[in-house]
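One chain comes next, on its own, written as structure tokens: the form predicted on its own.
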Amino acid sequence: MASILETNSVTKKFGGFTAVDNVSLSVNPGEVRFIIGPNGAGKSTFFKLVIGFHTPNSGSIKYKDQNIEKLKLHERINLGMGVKFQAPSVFSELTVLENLSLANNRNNSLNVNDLLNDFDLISEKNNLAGDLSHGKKQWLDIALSTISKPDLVFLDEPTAGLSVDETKITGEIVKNLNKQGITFIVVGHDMDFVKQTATKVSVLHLGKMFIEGSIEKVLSDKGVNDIYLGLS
């Protein structure tokens, strides 16, 4: 199966510090790929490389076999990618419905009412987005990144600040959207969310790819347990 996203020996340096060190990653269509690792592992920098906030010092990034490492974020989005940042980036002065209408830029989009129902926003569709709870702002932000039915969506810490119940609902929403044909790459550290949602996991440590595989393989690896406990 041809990969939808592939990074080949991507490296990013800031002065003398190497934040991402020779990382190669291949994500197939249909995956919910999680990128995890302890603080300082390079997850955030890698996320910014693949969405276009940073340019790698070396290596390549391909989306559907097209080199994109020199493209800006909006150019990558136009190719059929969606992005949700850690902090909700909704338009607070617009209603929920207006936010979704603004983000819907493709003909082959998801049904707005279905999205509103899935994200428990139907009763608040005419409310200002700024008046939503933190959890519902996170859900609206995920809806904004997926409404145009991009082929690949990047989610950065999508459950940050959510309750246990809200996190479980978010996991079910992501799995449902995945069944509708959206591939996900998720940066996160909530292991319950990872276990619920991931089809494959990549672990970064000190800027390098440490291990990849199923959630069972990754969590049973002694080295993974050591780095999360600070033993290496």
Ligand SMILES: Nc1ncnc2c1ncn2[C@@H]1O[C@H](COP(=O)(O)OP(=O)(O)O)[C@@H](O)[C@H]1O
Contents of the next structure:
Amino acid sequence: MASILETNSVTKKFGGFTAVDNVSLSVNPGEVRFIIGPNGAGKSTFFKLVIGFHTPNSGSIKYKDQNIEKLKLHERINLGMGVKFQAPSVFSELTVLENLSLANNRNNSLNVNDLLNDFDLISEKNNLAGDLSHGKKQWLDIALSTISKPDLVFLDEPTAGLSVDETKITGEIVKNLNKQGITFIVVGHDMDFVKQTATKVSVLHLGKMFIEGSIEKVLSDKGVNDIYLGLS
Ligand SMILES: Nc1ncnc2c1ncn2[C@@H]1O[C@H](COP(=O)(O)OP(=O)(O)O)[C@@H](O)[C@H]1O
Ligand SMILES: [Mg+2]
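Given the form predicted on its own, corresponding form predicted together with this ligand:
Expanding to the full complex; the earlier chain stays at the top.
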């Protein structure tokens, strides 16, 4: 197994409109891969294809050499994938501890106190999740997405609406989990977060893969700058 996730010429059309156009992507174990691109580039549609919310019109998606493009989200999660959606999906009426314990009971895997420590949630453990700051809700949600001990976690815009400091902490959380062996695919916007966290970047533009490579290579590319400035 060279790659943990591989898409091969994946295409998704809505009517006559092609939102994701022949995208081939290969992510190796250990990466923190960012998928970036301007609004409407096809990032969320691509995210939904790899997690199983959309079925591709053509192309294949492999997780650890197994074709998954026809599997449902829960079947993909059972194979070792974790997902965090853009809006936090925590139970607002339960405490932080209850949210974690509930998810953990289903998987009986982890020490909840370690999780509270890792995600900076110790002092809020008995607070209702609905009363947390937006940042802490996002961290709780990331904690929930990792509780089944996935090998590969997808994060959709995990720093949307966070302050500069909260964004930095989110980057540290991701890097720490990555050191523990989790591969990440992150849809992102925030360039400081990308610089802090990414090991490799893929840029989508008009549904197509535009350029891939190191953060330095991608950010110094004139085409990428033109895209972001709306010049192409
Ligand atoms: N369910 C849908 N039906 C029709 N068009 C869609 C649908 N989802 C996305 N699109 C279109 O596909 C394009 C890519 O959207 P999206 O993947 O959300 O882009 P991004 O996340 O990069 O901003 C946009 O033009 C959007 O309007
Ligand atoms: Mg989007």
